[in-house]
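Have a look below at one chain only, the form predicted alone, in structure tokens format.
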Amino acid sequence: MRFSQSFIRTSKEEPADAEIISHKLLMRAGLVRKLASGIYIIMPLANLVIKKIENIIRSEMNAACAQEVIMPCILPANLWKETGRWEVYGSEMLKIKDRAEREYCFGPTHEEVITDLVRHEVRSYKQLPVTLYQIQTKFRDEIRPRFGLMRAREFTMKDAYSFDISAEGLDINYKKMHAAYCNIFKRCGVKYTVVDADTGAIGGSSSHEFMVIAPSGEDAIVYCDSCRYSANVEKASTQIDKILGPEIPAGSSAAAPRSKIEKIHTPNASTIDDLAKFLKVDKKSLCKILFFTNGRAENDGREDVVALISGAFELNEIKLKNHLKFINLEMIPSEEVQKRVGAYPGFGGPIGINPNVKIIADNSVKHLSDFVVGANEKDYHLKNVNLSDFSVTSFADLVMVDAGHPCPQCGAKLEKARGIEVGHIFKLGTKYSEALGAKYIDEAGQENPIIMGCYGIGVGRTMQAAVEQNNDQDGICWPMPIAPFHVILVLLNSSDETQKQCAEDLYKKMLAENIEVLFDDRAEKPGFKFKDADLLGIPIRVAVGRYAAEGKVEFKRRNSKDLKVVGVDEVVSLVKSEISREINGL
């Protein structure tokens, strides 16, 4: 492509509404343009990148025996009502009506649709297993769209779904998709890690996220350098006994109060830090309480709960929400806590609260004895409290794991990093097949629910994650496999006939060799062209300038400061060798 005939518009100015480097560079390089909040136009250069990522995805999906379909973007409400997700999916779902007042949504995900398809097409175990996928537009009405394509409202996703007759079959397909995803991100030239993850609104028994490590990532992950354990903090666990000591067995003498409960005056000590400082004790000996609700109205099934956790830890609300099986989890407003729970905010405790309110305790509380809790009275706490002094509805792992906590597998100290989720795979089990009646008849003639898996990749997000991971002060540094062009051929002086002829000849030779080349033939100054070349991030730059009269050109890699002067007759083979080495070496 000739630059002079292209629709490429670069900018020196950073966009005012872009917060992270990848968003800024995509805008400055003219790859995307914002149409509305969270809605972007994919410009020609970005479209070339997107298509390459999609082709890599298709190649690996097809190799894993998945078959491509295209499902509608507009989905009927009745399917979502069958699974119960129409009312509970949340405000991210964009609901619409047609002229006959029939309800639809703009698909945020396609579990219902693909399951409906399979329930009408599959009857016998002989038709399974099967894996279907699509590359499709999704819409989620994010409350706070940001970071460009990282958290957009409209985006392109590859979503695949496997259908099996057994858990063992699902395991096989899950491993296939895991391997395919590893190949996809490796071939895209991005550095990634795989972490244990929360299943979220999709559901299922287990899941793994594929994360591109980047300081600007929205997700926090912890990992162990000793045993390679890694997990999203929403799912991560730790060894509590290495921090608090061994668990105190229920019913043992150690579990009974060692000292009489004592009410103590703790003026203005309404936080764990203030209380530990006031009492001159370690936070491990304190127990904090938090107040939550499922967010419903009092006459619509409202459920209030309190959560207890050792003062040594922070509470993980995602874990609590999943344990309670709440669709929504909200903090009870402090001004309503006393009336609804019977506790005093800042000085709350589990003793003497409303008996109808569930007490959910983190497992860390099992490791405490003679601990301190709020007295439910302003400026007072109780000390020498034990589990036998109140009733716990249930225990769960509610800890927000952080750097320095012991690895749950080997005990070494965990590290923490930020990551960008680019892929997510789930074991769905029978969640959707049972709700929608997707069944198969086995060899014995019995009906059984089909066992499902779900596998997603954010296509635009993968493109932007590659930019976030591959850039410098001058612009983008595209990985060769997904670069919009592999070479930018720069004519430095368009009025010099020798240079012009040399560049034209080289351009034709590269096209003849099927080299993806952008020919910068514009009548601009060399410095201007070089800045654009660096901003656009094309991996190889060949400049035709003062050496043209000697039959030579300049060769430079985008990610290197080294510049070589090579013969015109050599440069095409050198370019082909570099491209092949980098793409085939992945």
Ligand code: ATP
The other form holds:
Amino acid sequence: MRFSQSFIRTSKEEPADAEIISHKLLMRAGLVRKLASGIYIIMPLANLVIKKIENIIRSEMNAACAQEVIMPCILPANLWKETGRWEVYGSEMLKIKDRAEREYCFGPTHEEVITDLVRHEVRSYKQLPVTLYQIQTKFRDEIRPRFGLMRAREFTMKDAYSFDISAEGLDINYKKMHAAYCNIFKRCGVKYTVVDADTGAIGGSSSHEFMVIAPSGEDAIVYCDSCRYSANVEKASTQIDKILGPEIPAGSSAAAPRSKIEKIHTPNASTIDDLAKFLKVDKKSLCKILFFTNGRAENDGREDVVALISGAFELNEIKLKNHLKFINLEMIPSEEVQKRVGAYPGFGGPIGINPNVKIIADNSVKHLSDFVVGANEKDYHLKNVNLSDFSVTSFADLVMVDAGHPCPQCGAKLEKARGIEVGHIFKLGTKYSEALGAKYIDEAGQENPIIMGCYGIGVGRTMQAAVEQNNDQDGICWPMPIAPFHVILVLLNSSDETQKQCAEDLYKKMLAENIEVLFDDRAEKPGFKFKDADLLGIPIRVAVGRYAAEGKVEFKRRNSKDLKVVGVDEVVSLVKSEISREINGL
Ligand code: ATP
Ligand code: MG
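Could the form predicted in complex with adenosine-5'-triphosphate (ATP) be shown next, to go alongside the form predicted alone?
The next block holds the full complex; its first chain is the one shown before.
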């Protein structure tokens, strides 16, 4: 393509609402344009990148025996009502009505539709297993769309769904998809890691996320260098006994002689840190209390709960939300805690609170004895409290795992990093097939629910994550396999006939060799063109300048400072070998 005829418009200006480097660069390089909050136009260069990512995805999906379908974007409400997700999905779902007041949504994901399809098409075990996928537009009314295509409202996703007759079959398909995802991200040229993940609103028993490691990533992950354990902090666990000592056997504190509960004056010590300092004890011997609700109105199924956890840890709200099976989890406003829970914020404890309020305790509390809790009275705490002094509704793992905590597998210290979730695979099991009655008849003539898996990749997010990971102060440095063009051919002085002729000849020759080349034939200054070439991030730059008279051109890689002067005759084969090494050799 000739730059002079292209629709590429670059800019030096820092876009006002872009916070992270990849978003800034996508805007400055003219790859995307914002139409509305979280809604973007994909410009020609970005479209080239996206098509390459999609083709890599397609080839790996096809190789894993998945078949491509195209489902609609506009989905009827009745299917979502059948699974209960019309209500449960929450406000990320964009609901719409047609002229006859029939309800629809713009698909945020397609489990319902694909399961509906399969329940109508599949009768017998002979038709299974099958895996279907699509690459298609989704809409999620994200509460905080940001970072450009990273967290957009309208975005392209590859979503695949597998259907099996047994758990072993699902395992095989899950592993196949896991391997296909590894190939996809490797072939896209991004550095990624796979982590254990929370199953969230989609549901299911097990899941893994594919993370592009980048400091700006919205997800926090922990990993162990010793045994390679890695997990999203939403899911990660640790070994509590390595921090708090062994669990206290149930009933032992009640049976054994122990100190009596004592009310102690703790003026102004309303935080765990202040209290630990005041009592001159370690935070871990204190028991924190937090107040949550499902956020519904009092007369509309409101549930208030308290959560307890050792002062050694922070509470992981996602784990609590999953444990409670709440659609929504929020803190009770502190001015309402006394009235609703019967506890005094800052000096709250589980003893003597409103009996209708559930007490959920993190497993760490089982490791505490003679601990300190709030007395539910301003400036007072109770000491020598034990689990036998109040009744816990349920125990759960609610710990927010952090760097330095022991690895749950091998006990070594965990490290922490940030990542961008580009892909997510789930073992769904029978959640959707049971809700929608997607069954098959087995060899013995029995009907059984089909066992499902689902597998997503954010296409636009992957493109932007590649930019987030591959850039420098001058602009983008595209990995070769997804670069919009492999070569930028720069004519330095367009009024110099020799240079012009040489560049035109080279352009034709590259096109004839099927080299993806952007020819900067504009009548602009060399410095200006080089700046654009760097900003656009095309991996190979061939510049035709003063050496043209000697039949030579300048060859430079985007991610290196080295500049080689090479013969016009050699440059095409040099370019071709670099491209093929980096695409096929990856
Ligand atoms: P997140 O936790 O980032 O909201 P998710 O768990 O909701 O992601 P999935 O439902 O698993 O995402 O969707 C599959 C893939 O779609 C994700 O791995 C991600 O790459 C992409 N994706 C999800 N939400 C967005 C979004 N708002 N913008 C761009 N891509 C997205
Ligand atoms: Mg989401």
